[in-house]
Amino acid sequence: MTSVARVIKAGFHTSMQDFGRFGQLAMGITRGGPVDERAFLWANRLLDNSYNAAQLEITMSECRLEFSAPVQLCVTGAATEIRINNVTQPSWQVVSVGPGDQLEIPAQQQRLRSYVAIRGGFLANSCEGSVATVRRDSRGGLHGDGRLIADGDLLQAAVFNDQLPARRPHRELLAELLSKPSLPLRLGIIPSGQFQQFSSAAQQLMVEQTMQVSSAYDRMGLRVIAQQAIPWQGEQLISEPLAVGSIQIPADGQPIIMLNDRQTLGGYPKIATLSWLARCQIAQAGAGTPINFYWQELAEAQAQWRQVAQFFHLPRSG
């Protein structure tokens, strides 16, 4: 099939990702998928694609591509603007280009992630039923083997723009999604895991203090640096299953937020769990930024993705 780009400068770390690899954890394999969930779904949603079209995620590094195709696409997530054959735009919007056009997106300072999508999506073999980049499973992306995307790689549509049907009248996106968030990010968590082994001291911990992100921070995970350590006075676990969002609790008290291409069992004593808009949020959070936890009643955080899946259209296993 005819290539829709060419990747002229891949940046330290771009990868491709659908929404995710689900139903493989019982085989060591995890999820993989777009860190910012919040982004990656809008791009999809104001291109008219399906939710789980396959994407760039670039992480804080300069991107840029060069297109021999005519494609909408559309770039959200960190970047507050993009350049098209060196002309300024918006990012957030749907931007159409021809043969010959290129595509930057700047490094950005602050922000950590942002999504490229195209009308359709981009074409990747599936494995185990995604095409979610996943280095530590050597599975997923362009190539099929865990590999991110590189100078010189030539990307293919799923579907060209000649194909799909007319898209719907523009929508106009929320201010909150458009403007900065303030600081300290506010998280609302919920109790999980062994929280109720925690004393109440440590659970008053967690939400009492400003922590800050270390420089930490992975696709597997990140470590946050809190002034006064969460103590854990219990007995040695026995690994057990991690859910994407897990706050882990190690010996020295500083706490470990699992993502989306962490190890399937942990051992560590775990707290809470961030709600999926405290994920989002902490997706984009750099090094030194400052983080309130807040303790989310369930239900409310329920209700909240239940509200997510329905806007976005998730399927219900999702």
The other form holds:
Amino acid sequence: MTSVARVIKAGFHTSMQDFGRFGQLAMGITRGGPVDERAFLWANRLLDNSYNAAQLEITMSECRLEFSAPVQLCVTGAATEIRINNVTQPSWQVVSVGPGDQLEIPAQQQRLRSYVAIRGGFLANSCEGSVATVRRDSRGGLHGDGRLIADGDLLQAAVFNDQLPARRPHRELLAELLSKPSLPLRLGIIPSGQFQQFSSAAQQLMVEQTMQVSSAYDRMGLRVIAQQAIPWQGEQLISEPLAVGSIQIPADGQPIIMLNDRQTLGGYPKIATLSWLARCQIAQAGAGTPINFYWQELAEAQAQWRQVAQFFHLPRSG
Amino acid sequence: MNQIKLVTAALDALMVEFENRIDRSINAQVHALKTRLQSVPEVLELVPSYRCLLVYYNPLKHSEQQLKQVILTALEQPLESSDEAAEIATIEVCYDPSVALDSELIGAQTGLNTEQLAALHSGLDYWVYTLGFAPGFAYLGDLPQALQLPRLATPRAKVPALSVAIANQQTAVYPHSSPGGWLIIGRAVALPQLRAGQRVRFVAVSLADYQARVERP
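Now that you have shown the form predicted alone, what about the form predicted in complex with the partner chain?
Below: every chain and molecule of the assembly, starting with the one above.
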């Protein structure tokens, strides 16, 4: 393990993430991990890494690193291009850099989260088997205490003697991954939780209006603006376990989508859960993005995830 | 058993819902089912709460229908609903007003002095219903009727670590400093790792003892 890079400019919310901290929910410890799993898993795959290798998740703002060793890296997610020593290069491909080289991930206006992966993954001491940063739980990250990446931090990784080819996803797929999504975003949801206790009017309102991502979002969850509120006539719930991707309906009828750092228990009724692909799509949706939910069968959503899991060699889902 | 429902929670998780009440015997059944499912190979992770058990599985290997069958099989034998056998964790608490930040407020609302509050709060065993809110935060119940008070109207920005707090029928120890709206009735000397389905006994210690213990643990 050796220091391979120094953070010149961290940006306002950059965190170290592996695939997540699993098996601790009963202790009140949430998962963490990449919000856009697709972008994260692609970067690790292109670098021949384990699916779980730690990366940096950058949220919207510019981020700059300076390398002190020869490494191979890959940037995916929101950034469609990167700069190495001020020379623009495409993202989503394996790039080689050496001592003194600077990598810049430009600030993003439209999409939210970019990922910087390095061959072998960034290294840090793990808490409960994971380096995933969860600020609220004071866990993970470079120092193991949930701190975000800061200017001046030194990033550790293994150094390799051989070189990987400068590969990237095949052309059509890459074009799809880089293209601007067509709006409104179409997000598949499966009925879950208290779905049966919502009125059929409420179930229809979920899919028969175009909603908008509000400006209230972070790694715990995001609020959605629904012109027509989703009504809940049932009683108050006794707090119960909450899955990543589930959609809570609080008393004001404005849906809340739970993301990776969600609290382990929640007291609002849930009407649906996002499919895996829908979670990856919403991970990149900034304030004001119009969205249309559509109902999906559980079997269909599971079949989609099984393909993903096989492609990326995932042992389990989020 | 006929009151138990199985509901889709996510593409990889099923919720087992018991009777819709906060009740020790119902919660004990949740934990009994958790214990029973822990060794089942189809189950990845289990998350208990008051009246629910979330069961994660791997859709690469098993269908929801298969998991339902696994759970129904586990439910065939009656579940232990008694808490008598549960292990007891002991927590020493100082109820002195210098660390019990809301003792004045609690006193005013209950008409009880510090000694009476301490005797009442430490006078019975509690049950760990569930963990959540923050790592290691255990929801304990039930408080004696006289101590059942509403939360603060405005939550504190910072509750000191190891504060012992009450809210409605519940009590808890804050494992770390965090924001919180529960009323603070004391401060624990230390907090053992609690698990849901355990019993907890609070033991009152004097301020002098507390200070000696905290300075030289």
